[in-house]
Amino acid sequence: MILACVLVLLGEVGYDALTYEEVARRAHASKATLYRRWATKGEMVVAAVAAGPASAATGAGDIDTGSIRGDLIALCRRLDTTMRSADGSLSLMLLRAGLEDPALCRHIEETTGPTGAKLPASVLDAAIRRGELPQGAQPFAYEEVAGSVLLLRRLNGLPAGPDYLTYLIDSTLLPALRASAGTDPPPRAIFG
């Protein structure tokens, strides 16, 4: 009950305007409450995600599929069904909130396991061993594209299935991540 007002609250004001307060009042609770189970905001909103919208893809943990192109077709799954499985407004503040505080991104994803917004370095590395990329790849056209490319679809009601998907990592993601390597380090990612 308290994490899904926590996720109400988050679509309707956004994370900065998000109050223990309103959280008490909305879920019928004390602020005490709140504090006990949670010492920061960052870390209410982290188990809000992850009770609500990070639960529909990360059960599965870490991705292997053996492949650079089976990885990024599984992160892209997790991402898009993470996605769908919160309002859109909810998915921008998210957004927003991690522009805002890289730290809770990542932080939501070390509590909730791979969502799919960032490139694991696990992943990166395991598909320069193989070959797959050139030494120095870097995640920054993945989590740039991927992300935002996916979120654009949501907010318009298209789909994102297996075919498009694949389209979109053999066609834009692939080649990025290859021409990645030996450049300058890149801005920060939307996702990253």
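With the form predicted alone in hand, show me what the form predicted together with the DNA looks like.
Coming up is the bare chain, nothing alongside it.
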């Protein structure tokens, strides 16, 4: 299958170095065929990723450390791990490549499983039950903010060590979560 070769190549050489020529070579396909089906490299890659295997929910069980603060740390760690994984790198690659295909984002979102990008309802409910967060607390502060900040640090090659994470959580995420009881914002895009 052609798209499988595309995925393999993506993994081997990255988006920029991926060429029609090599895809054709590997897939024993004609360049003409590739061009007939996908007018641009972007389209082809998107199709390949979209057609890719549902990448098996990467293990990971539920998170319940007993406190919302511990849960957030665990979630951020998981998110960071996801971003350093194959799937995450792939997403970063595509993001960096400037590919902004909503369908692709949705696909990644749906198939990647518990990435740490979502604030699981169980965690939120538990925190509310414990009285750490108010009734009606919204996950936005975590999902939008933590995702963006960590992703950008990764794109920038900046570290996101324990010190940074705890500061982020204590100074921003927790206060925001505690204060959240408004309406839903527009949906997030990549990684969640």
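Residue numbers count along the first chain shown, from 1. Under this definition, the rigid core comprises the largest set of C-alpha atoms superposing within 1.5 Å between the forms. It should be emphasised that the depicted structure is a prediction, and the values quoted were computed from it without experimental measurement.
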Legend entry - Core-aligned C-alpha movement of Asp170 between these two forms, 2 Å or more: no
